[in-house]
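Given next, in structure tokens, is a single chain: the form predicted alone.
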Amino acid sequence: MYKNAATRVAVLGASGYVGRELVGLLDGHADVALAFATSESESRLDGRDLIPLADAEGRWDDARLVFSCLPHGVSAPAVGRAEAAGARVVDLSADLRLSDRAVYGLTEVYRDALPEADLVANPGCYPTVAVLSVLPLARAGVIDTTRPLIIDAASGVSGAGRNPRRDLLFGEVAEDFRAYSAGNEHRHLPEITRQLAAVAGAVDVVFTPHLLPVRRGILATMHVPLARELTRVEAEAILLEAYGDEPCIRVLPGALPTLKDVIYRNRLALGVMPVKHVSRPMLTVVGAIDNLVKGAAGQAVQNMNVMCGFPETRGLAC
């Protein structure tokens, strides 16, 4: 049964690790209620029937809102069905997230934006911690364009999303830590890049992802050149100035963030440290998410609460 004057929502993709966890959040929210939700590789989650994409086709109606969680290049076709019913969308795939047609979804960043937004890109999990850890020194002016941002990221394994595959089985991840997509060649980093050159300018950014053998979570140790010297206290107030009043990012002073500090949270936890023996200068600065919740189902939640007028982290823990 729906809640009381609930607000209807639908989740394209349910039964994938980000759906599942979007569906979890919106169970929890005392505003939305889930009018249908879809699946094709399985028909039950958590009590509640799910159906086939195409029997959405009728469904449209029944929901104000629809999350599509749907792979990169399915994802694209049935946002256009969606819209063309008439239904806001907060697409959670790939498809998006570079046109111009879409609100880019990093809430801290367009969230004058979103209110009016009929069509929100939800970020990838690495550029979501990557832009928001680093936006703030570019706004400031002390990156060094001259000089490439380097970026190593590790995550979970929920980030390669829940089909099976032989190099992602516990026997082949346990004790193990590898990079991949070497050589500057990940999906996400025009996403990282677009972004950061909105502020900065043309910079560039050298990325490379790591797989952590543990099921969630993402820590990114990113070398900023600096165009001046900080202090690790300059450096932390320029973060705390941007991120101060900001309800789902924290800045540690005098820390840096483990995995403990977000896993199963909405938010963003940044530290910073000089680096000391180089002959320019230079910032490190660690930023910790939940891949599936604040770099994936919590941020399209967010997204969602501004979209409609709720209340920004209702039904979030941040």
Second form
Protein chains: 4
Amino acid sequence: MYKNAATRVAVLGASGYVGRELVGLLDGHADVALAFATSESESRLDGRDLIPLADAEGRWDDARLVFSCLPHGVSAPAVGRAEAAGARVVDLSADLRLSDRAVYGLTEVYRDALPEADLVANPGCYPTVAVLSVLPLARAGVIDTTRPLIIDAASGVSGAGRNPRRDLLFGEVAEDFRAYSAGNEHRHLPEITRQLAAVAGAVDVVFTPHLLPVRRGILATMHVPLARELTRVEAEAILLEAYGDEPCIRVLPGALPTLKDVIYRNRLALGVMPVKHVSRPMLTVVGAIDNLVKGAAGQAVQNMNVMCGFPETRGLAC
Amino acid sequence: MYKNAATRVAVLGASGYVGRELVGLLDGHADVALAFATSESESRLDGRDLIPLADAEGRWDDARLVFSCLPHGVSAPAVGRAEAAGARVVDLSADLRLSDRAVYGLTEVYRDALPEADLVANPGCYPTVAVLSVLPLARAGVIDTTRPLIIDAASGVSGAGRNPRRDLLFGEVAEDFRAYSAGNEHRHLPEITRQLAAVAGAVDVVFTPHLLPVRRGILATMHVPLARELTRVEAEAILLEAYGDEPCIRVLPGALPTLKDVIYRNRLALGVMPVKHVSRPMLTVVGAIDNLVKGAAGQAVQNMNVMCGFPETRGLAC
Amino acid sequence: MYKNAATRVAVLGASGYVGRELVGLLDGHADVALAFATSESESRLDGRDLIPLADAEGRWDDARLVFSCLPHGVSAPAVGRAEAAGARVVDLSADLRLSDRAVYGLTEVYRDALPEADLVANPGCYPTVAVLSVLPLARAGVIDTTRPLIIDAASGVSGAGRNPRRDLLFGEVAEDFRAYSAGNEHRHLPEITRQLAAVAGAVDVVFTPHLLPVRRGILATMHVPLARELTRVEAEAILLEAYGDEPCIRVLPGALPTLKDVIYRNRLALGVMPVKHVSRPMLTVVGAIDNLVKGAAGQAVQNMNVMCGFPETRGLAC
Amino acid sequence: MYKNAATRVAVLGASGYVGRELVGLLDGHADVALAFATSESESRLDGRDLIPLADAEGRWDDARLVFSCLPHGVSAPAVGRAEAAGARVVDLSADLRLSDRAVYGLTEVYRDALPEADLVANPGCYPTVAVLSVLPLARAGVIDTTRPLIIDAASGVSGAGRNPRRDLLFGEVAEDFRAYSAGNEHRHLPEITRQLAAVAGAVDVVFTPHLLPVRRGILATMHVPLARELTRVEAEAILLEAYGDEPCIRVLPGALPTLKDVIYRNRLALGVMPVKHVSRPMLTVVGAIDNLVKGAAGQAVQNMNVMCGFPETRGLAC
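Starting from the form predicted alone above, please write out the structure of the form predicted in complex with another copy of the chain.
Let us now look at the entire complex, which starts with that chain.
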């Protein structure tokens, strides 16, 4: 496509599912050009050369902003070298999400801090959907924080990466469904509780992810204990008040979202339903995102757009 | 296959997913022969003639036991006519599940009542997995009934039947996932609460079903509030104590079940995991069944076996 | 998105799979604005009002170009009314594809006729992949037209539309695969033979479509009888000579395409392999397109771009 | 299940898709008991211990008949040791299929040789469907052997085994479809041509397999050049004459089979359609099997049944 006077960017770890999605989004972005992209396992991606990470060392100067899609643990050192070379960084790994050194890149929440940020920790996919879905209710003070918040979420296989594993073979995943990291053992839990605590104070969370036989998308069904009864319209009004002007969040009045509402889009879709026949008030909230887009590469581009002063949805289908 | 001196049985509503599964199971059952099967929409099923329900009227005499897979509302009157003609009945519809007139055919729970029963209401698929999974904990008195039991369950499409509907087209369901009847609006909820109440007293249940892009199988993730802490081994011991000798229930020590463990089998598979990082004790229980087998046709055959004095698993892969 | 001074267009039949794809593409197209869109079955599409076709009658003036995604048989009369009102038309139905009244919109073949065309018959999905894949070989004179050309093609379910049909339910299509219209009974066959005959003379074609358990995409495996032996490199050279500069066609040297290479793109991907161990020379050609994009809505936009003098790939990911 | 006085059998390589299917079938077989089963990668299978192949050495005495599901190349030596120890062998690998030392276990063709056989080479999945589908036409002398027989076949992923490979991940296979080993490069081709040559003389075959996004099942679309025109009924009569009494083959009059007709069954389903609009007569034949059952483990049990004098379909759903 025709490019404006372009900001040069780099992608570290371009051959995984997130990296490929990100390179595709950057290709269609009018204000940036890809300086280089790295991969340890592949040398070509859709007609473009990939270089080993080691070869990036001489080329940091060529990139104003570096995206790291490297694996957890591998990312932080590379991010450090990019920073040392003067590049701004969006780190899509988990390495810096619990650190105070980086701005937590949940765009709708930390938008004001992004223009000055040199280091952004892009949120995990589950925390993105969970925190954004519940935050307006927490801010409105309607959550009963003495009872646990239950989050049952299901993700497509791209969340587990592209490395060969028997349990991710088509023959194992198709026609199957399973819970994993049950009992609050998933590493995304601290990210969720930390973000909620900042707004609502400490709250018990029970977070159980599941593996879906789909390629992409996360649907989270959240059961929120309420401090007082809310009608469906009242609950929707709280979400609409918070998100009515957000270009990447859709509150669906009178409906619950499905994966189809969000896949291939940088969008969170949200719906609510009060729970009948229970003695203390509860609200079921359902949120859906594409784990590769709003849950990873798309939100990274959204963050870059705010960091660099581009229109926030440039290059994104929301 | 070679048949023993056979009991003659009939199937009403044989062309839906449940009816077809049932006819297949009866074909492979050594002690029964199919007298006739009815369908309004199809006249042949795998080489066998199907007759309209109206034509069954002259043929009740030919069947000692009648299975009804008719739609809810249509089933009860047909069941009445079969009873009047002297047949014993297993009704797979929801019509009689909340009635005291029929034995509730959760085999492992009501086994003793089945040999004398002339009318059995076969349980719904969701109640089968939910009630059997939680019952031993309720009986052991370890559930805190002042807090709600959360059940997030996901079912394959066969649970929704074979009638043409746009929202069940392959193009709509594949790569999608959605909640439905959220907020405790599903008609299976009273079946679940009624059965639990009989054992544990009244307990709040929050039941949210989801539609999975698979053909068959239900996985239920249940978050059970506990009256006291239980280790994984202690919780498993309660389940093993209850179900260790059950031929159609597998407790998986140290593991959680997936759909693959149960599809095409008359089996409930069960696993548990205590929840960490919460202030009051909770246990996550995961149960899986094949909705067409243990959740419908298989359990109906299991009930028939007990009713008629056949070996309980005759004709069933457990 | 920001729109240039926009040409106003209309879409008839916007709620089917092709219509929705087309509306999505037009939304992202910088040079056009959607004047109106019609549907008989739905009144809203992703936040936009749809009107009944009857209500289009007073509004033809508002559209410079009309796309018809109406069903076969219903389309031709509506196209006539749009033409009478002075609009240029791209008809995505089969109604006019065998007529001399319309330009056949296989863009790469009839590009020169499009700028002057007022009526374009957009090709069928199977003919698009079959004709474009074989045409360069026909033009190069390397096909032995005394032997039949075998085309075994497989399509995702979106090719069969969105109307409720039992045989298209998820429960019927998932884990299944089937041939249909075998024995040269598919209505796309005359479109294929007519186009090939124009270049190569009469040639026997054996065309067998299949239904794949995927949502979108067509893969065609074609066995081409050759007049003389060709190495893989020689055959690729013929295709590259024809298509090397085409923005929407990718010839893959030394590889065969899969659906993943083309879905969500306005792209034909092509590869070849000479057949060993046969007494007379044959070449297997594999072509892949997204049936909803290059096989329908995307090619319609490509045609519009050429008709209106826009850059040919404007609004398209190729 | 209750077992008759049982013949003891062993399974080598029990943890792959074929081995697991075979163990399941043997578990449900009234006349055999599993002496032992081996695996190099897993130590348990559905509650049963698996032993390393090396540990089988001291136990051959315990098995009257040994099934080998070992990988190609690894199987032949193990088969030799089992034979040396006095066991009869059914080898499911490709190692002995082109050898004259073993009976080729296409049951319907070589049934008479099986009772005396000590070594049976179980056919490949593609040859099973291709050869059985075409053989009656070859025997009837209606095939024009001067023109090529075209076989386009598509298989579910279980045909490729259970070892981790990136190209078999769910994220790669779902929503995809691809040809592989095109140009007659598949190792099953010699098995097909050897069997056809024995009946019809040399004939050119063009065999192109494809990978389907399903777990099990093969559908083969075969275009057969005819020596004279045949109506559909005439062609069906040839197949019915050959197979009308076969318990594991279904000829579908007036219809073509789909995967659903055969999965989880030891069945070949067959249908035909004459090709219109071609200058020389052709017949399209479509055959379907479950690659794991009639294409592997089921046919192995069928062979064992004939070898041992059990009823031919004992333990099999046909």
